[in-house]
Amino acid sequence: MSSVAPTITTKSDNKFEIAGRTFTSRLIIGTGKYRSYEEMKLAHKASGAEMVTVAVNRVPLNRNSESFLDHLDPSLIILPNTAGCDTAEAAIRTARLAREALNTDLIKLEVIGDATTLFPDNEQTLEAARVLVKEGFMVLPYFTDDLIMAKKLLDAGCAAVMPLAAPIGSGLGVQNPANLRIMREQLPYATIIVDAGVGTASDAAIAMELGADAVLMNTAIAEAQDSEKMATAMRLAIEAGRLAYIAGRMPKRLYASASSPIAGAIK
């Protein structure tokens, strides 16, 4: 079976698709850790994002009490996630709940394998993905930056893959750039969204320069001293990184290469 995602993203296209939905912003944002709802709203607006992820297990879906759901811009597409699940069964159950409560087939699949590092359990993630795809979900799985697992998830029918850059909330930035570069080269038609570990604007730019189609982040913006300004910085970094990737960087050289040719120069 071919390791090609259902969604095709071309290198030169300024827009990209997830499960048939077209986006112009390549930044996906979260809702946790903000100090106030007002701060969250300002940051969301500054980010220019068109999609926001929501932890299904951490919000009252029946709206019986106030939550960030009451303060989201209605134009934002909600991407429910299964954060907090540590088995395939729990993630599948949470996804089904999200579909009923939020009326969406989109799901960011998270199955955590270690409570300290929050690293994903790739095997449980793959098991859950296979079930959810068969049930009609558009699955976006969070997993380690592993090419082989990416292929398996795509073969299972996932709409995109979401490799981590570093542990969730760590702010360490891209720790294994070679893995992401290889994944991009080996899966040219897959939608790849870097998820987790971004800490500042340069991290986001690097992820995009490596060929990611988009970056999902939450803590880097929410825990910044000025969330609104950081959201703006992230928006610009995503745009700059994407443009640099399309432009194609110069080759790295061991020795100097004069900017101005010396042939014909006055001696």
Second form
Amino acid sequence: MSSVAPTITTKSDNKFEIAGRTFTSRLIIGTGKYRSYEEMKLAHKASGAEMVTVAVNRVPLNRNSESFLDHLDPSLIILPNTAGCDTAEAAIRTARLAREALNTDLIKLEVIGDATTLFPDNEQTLEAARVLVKEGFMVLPYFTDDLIMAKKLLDAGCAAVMPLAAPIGSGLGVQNPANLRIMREQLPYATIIVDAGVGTASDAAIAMELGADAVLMNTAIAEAQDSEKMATAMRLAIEAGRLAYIAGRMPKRLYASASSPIAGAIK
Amino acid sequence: MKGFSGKLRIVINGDIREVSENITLAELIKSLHLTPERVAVELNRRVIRRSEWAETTFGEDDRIEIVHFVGGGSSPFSSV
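Let's see the other form, the form predicted in complex with its partner chain, since the form predicted on its own is already up.
Okay, now the whole complex, with that chain kicking things off.
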């Protein structure tokens, strides 16, 4: 028998809030890669997500472009992102344009450092975050799973931190459970949103069991053979993972521990 | 500098365009068949608020960026 008594910690299921807004759903989803607008709309509905992220791009001048925003359920909160930016300056300009067009202070800050891995450039991200926070933005930065970087981003005034679980669009699942758990334990009051890397429902559940406040995903739903069903699976996985985290899992043991009384069994 | 031709050369989203020298930003957006509420505009790296479009005119070689929103999530290259 271990002499160490199990510590009893009851976690309260605090609300998921960003910038003073309370969300019922802990799933945030993307709007890219869907095979059709119809499929996207069905998946959005099935996911139960209340917030979706959209990218900012140059309008094509040589052809009529229908407005993508008109294909989104008007009740969804739109989180513009700075996807495609590879410098702090480009990300800052993109954020300002997004705010002007959408009249929102929310921005998912992405500064990509490398085209092969799409890993974030943490240094440029921090630089952009500092400027945007001063300008009144609610900054949600995508970054690598580094605790010190998370602290710096929060010190800069970011509304949440969004560590990756694996490369964007890879579907590899949570590759960094220890780092995400350390981040949760060391930053108990921070809003942590796992962004990128989830491939299927169990990955989303794992991210939530590690203590993430929410998960942001796009490809796992958009590239599923049936996006609508996968969106439902993700909704349930996020709920299950969150409940398991709040419930507090049993300790792991190397050896068996009988569930039924052994004494009293017939011989 | 305004030329004798009454035309100006400006750069829109990286494309060189000739426009009449007195055109306003509001008129330019209209001529491009864009929905004003769905786009945002930067002139020489500064955002021009929609309320200023009607008074904004251009100079030779001004650089204009006009953006809108497209599908995208965690991937920068995932435009629909």
